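Given as structure tokens, the chain that follows is alone and in the form predicted on its own.
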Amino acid sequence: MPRILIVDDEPTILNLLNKILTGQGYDTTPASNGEKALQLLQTESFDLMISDINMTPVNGMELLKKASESYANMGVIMLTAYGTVGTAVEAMKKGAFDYITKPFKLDELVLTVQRALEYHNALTENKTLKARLEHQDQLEGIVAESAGMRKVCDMVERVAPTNATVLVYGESGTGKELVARALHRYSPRKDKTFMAVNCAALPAALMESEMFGHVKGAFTGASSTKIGLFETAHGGTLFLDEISSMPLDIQSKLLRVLQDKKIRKVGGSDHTEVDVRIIAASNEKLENLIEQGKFREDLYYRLSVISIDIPPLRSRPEDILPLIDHTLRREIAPNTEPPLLDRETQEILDNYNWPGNVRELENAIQHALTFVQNGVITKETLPAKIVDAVEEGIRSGVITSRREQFKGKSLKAFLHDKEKEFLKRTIENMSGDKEKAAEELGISLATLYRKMPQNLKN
């Protein structure tokens, strides 16, 4: 039976809370404050907490930092008035499951008991998920020995076994559908459908109908009722690629889908009920178009409640050996030995800026491989423009080559240099912060401030 926490400081509510709770068979503790909650926590164990915001002298969200720390397999609700949502999709940011508005409904209360505790339930029956994302072959073709991409799997598994919608940002070419595809692959749908559609590829004209469908005779050329994505994805995962291009009369149609979880086809006059999760994918961000009018700022919050950040590829180099081998191995027969890559194209590949972003790199291979002489790969077994490229930037001094980096320095000067880099790198992965950077590098926050750059400190 499962355990779950209540924590209320309104005696009212926690006993309602309980006395529902207890009616629908699960095993409630009730806490009428935040230091109660926190001596529970040392001495029992539980499947769910659902815990007020607003308390005295500790809140909901200093007992979700606790619970994220401590106990991450417990999932969390949040209590929240309707004034203060805000706060409550920040606790979503940091680790709840979901929030409930006050006052709440019966059904949504248990609904979304529900849904939290088969999010527990994930996690305790996939106890080698960590292990399994971090190997490359078992994320759906994501290699992540970047300190970015690992921050992106690590999310994946965060994220995965929950319902929130999930925004992915990323430069075309960087792999937004792998993760969605990731996202759905360790998800309690994963045995249910996974749509992928291109808005950006769909006619204005017929993004609606290809949306929710349609019925017969509802435009010209509507020969037969057609079911819409929305249908096809029921009980399982849509994945809206460029939803920047979607028209904005659209976006609001898709809004209230996500509000009410009901669509109508184009020219029908019933609606239909539809479980999907939405992932959204962009390659740029939706608060830009927001300022420009040309994205709602209602259907943006209703899609970031959680936001992944893919790195393009020039700015996680150690990912792109690693990459090479997984595509080479993709690409060739079972049971064959890879092709090698002598040291210039090893060089060519580590210093050339990589626009197209891992596509852009993939290309490359097939077309390597399709040129390859010998089992070794060649700079003449390249694309010409990436040799052109790099060697161009080389002549003019843009780029240094490996050979003029090695020259006249000593082996101190040259890993004093790397480390450098190596730290510039990291904290521009986290976004410039340093403690998180000095946590990502298993040093302290002083070590770090006296290894970086001079310029980095500021």
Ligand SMILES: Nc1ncnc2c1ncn2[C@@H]1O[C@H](COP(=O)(O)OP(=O)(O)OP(=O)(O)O)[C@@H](O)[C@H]1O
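Residue numbers count along the first chain shown, from 1. Bear in mind the structure is a predicted one, so any value in this text is a computation, not a measurement. Whichever C-alpha set is largest while still superposing within 1.5 Å between the two forms counts as the rigid core. First, how it differs from the form predicted together with the ligand.
- Comparing the forms between these two forms, the C-alpha position of residue 111 differs by 2 angstroms or more, with the core used for superposition.
- With a cut-off of 2 Å and the rigid core superposed, residue 272 has a Cα displacement that falls short of the cut-off between these two forms.
- Positional change of residue 155 between these two forms stays under 2 Å at the C-alpha, relative to the superposed core.
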Given for the second form:
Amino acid sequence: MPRILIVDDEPTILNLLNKILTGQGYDTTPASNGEKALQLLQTESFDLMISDINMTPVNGMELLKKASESYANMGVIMLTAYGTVGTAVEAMKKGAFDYITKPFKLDELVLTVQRALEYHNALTENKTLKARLEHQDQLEGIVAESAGMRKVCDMVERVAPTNATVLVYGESGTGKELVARALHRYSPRKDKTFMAVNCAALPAALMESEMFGHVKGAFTGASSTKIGLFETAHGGTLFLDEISSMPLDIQSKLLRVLQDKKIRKVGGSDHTEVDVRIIAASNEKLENLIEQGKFREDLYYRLSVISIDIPPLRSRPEDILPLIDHTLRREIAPNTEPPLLDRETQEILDNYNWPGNVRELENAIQHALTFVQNGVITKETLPAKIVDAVEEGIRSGVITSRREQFKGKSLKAFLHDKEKEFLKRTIENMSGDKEKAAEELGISLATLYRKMPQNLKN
Ligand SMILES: Nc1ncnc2c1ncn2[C@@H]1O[C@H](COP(=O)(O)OP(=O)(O)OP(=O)(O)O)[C@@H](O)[C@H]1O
Ligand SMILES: [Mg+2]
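Could I see the form predicted together with the ligand next, after the form predicted on its own?
Full complex below, order starting with the chain above.
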């Protein structure tokens, strides 16, 4: 029988949780504050801890820290008051499985507990996705050689089994929809519907009825009742693509649905309960749109419980060749060998800066496959735009081609240059935050400064 430690300094909540979970057949141990929980953790072992965040003197975050340091196999669910979700998100980043806002719904609690136990069970038994993935080193269908992309995959793996709303950021063509689909595929909702809606492609006037449905006669032309996307996606995932294009009035309606978990059809008066996980994507930072009055701040907070940033392809060149290989294998007939790329072509593709990211790369490969001869992809088969851009870049010195980099240099000098390039990119990936970059690189801040290229030391 799974053992659950419940920690809350509000006696009513503690008793309520205890009663519900005992009723579900769990072996529960209540602790009325963080200190008592710490004592219990030292002498007994639990499968799951449910802890309030706001407690004194030992608060939920400290308990979480202790748990992730010493009891890695114990799942943790945080309880948080509505309005302090920010801390809960922090907690998930630090290893909590999920969080529940107070007041909570019975079925939400029971489901989250079940899921956390299943997930952590799987972790202990080493059967989980995570174990499989570590072996395979990536999520199925997602190329992730670079550290930046591996981080994205780690996040996907961590948050997929939860119900948390996810906001995916990335330039056009970086793989936002791919990530959204992976979040669905690796979630308990995987056998239910994944619905994608492009908010930029839907006319504003139609959006409400598309999303929530309408009743017969709701407006001219509404000749029958229509089920909206939310209802269609019931039990599954709804992907709101280009959420930045959603008109403000629909934003308010969406916010209400996210809060109440109920929808009302256009022209109707009944409310229908819906259970839908939301994943949104944008290529613009919503914070900027809030400032311009184009996006509701409260909706932003609801949506961005977890946000995943996909770096542009030019900042993760390690992924370029593996992506080419992946695309080639996908495009050719099964059980045939993909054509080879000659050295020059590889170099061009490797040095191009890919403003259209992975989508542009896929198009380039399709282009090449159309013109390929004798099983070798040469530069003549590539879109001229790409070849010209790289050749011009090399001529004007903006790009040092990789072959040039090797020429007349000692190995030491070469490695030194590579190290600088790597540091620079890591710092860029961390949006200039040098402390974070040092952490990512596993070196001290002082070492980072010592090794850093001069132009970055400001
Ligand atoms: N890391 C990756 N591994 C494999 N394929 C990828 C990867 N990233 C992107 N792709 C592929 O690139 C194409 C574009 O990806 P996707 O449609 O998810 O991008 P997007 O960010 O939604 O783009 P847009 O902003 O244009 O809508 C897809 O065919 C996708 O499968
Ligand atoms: Mg897309």
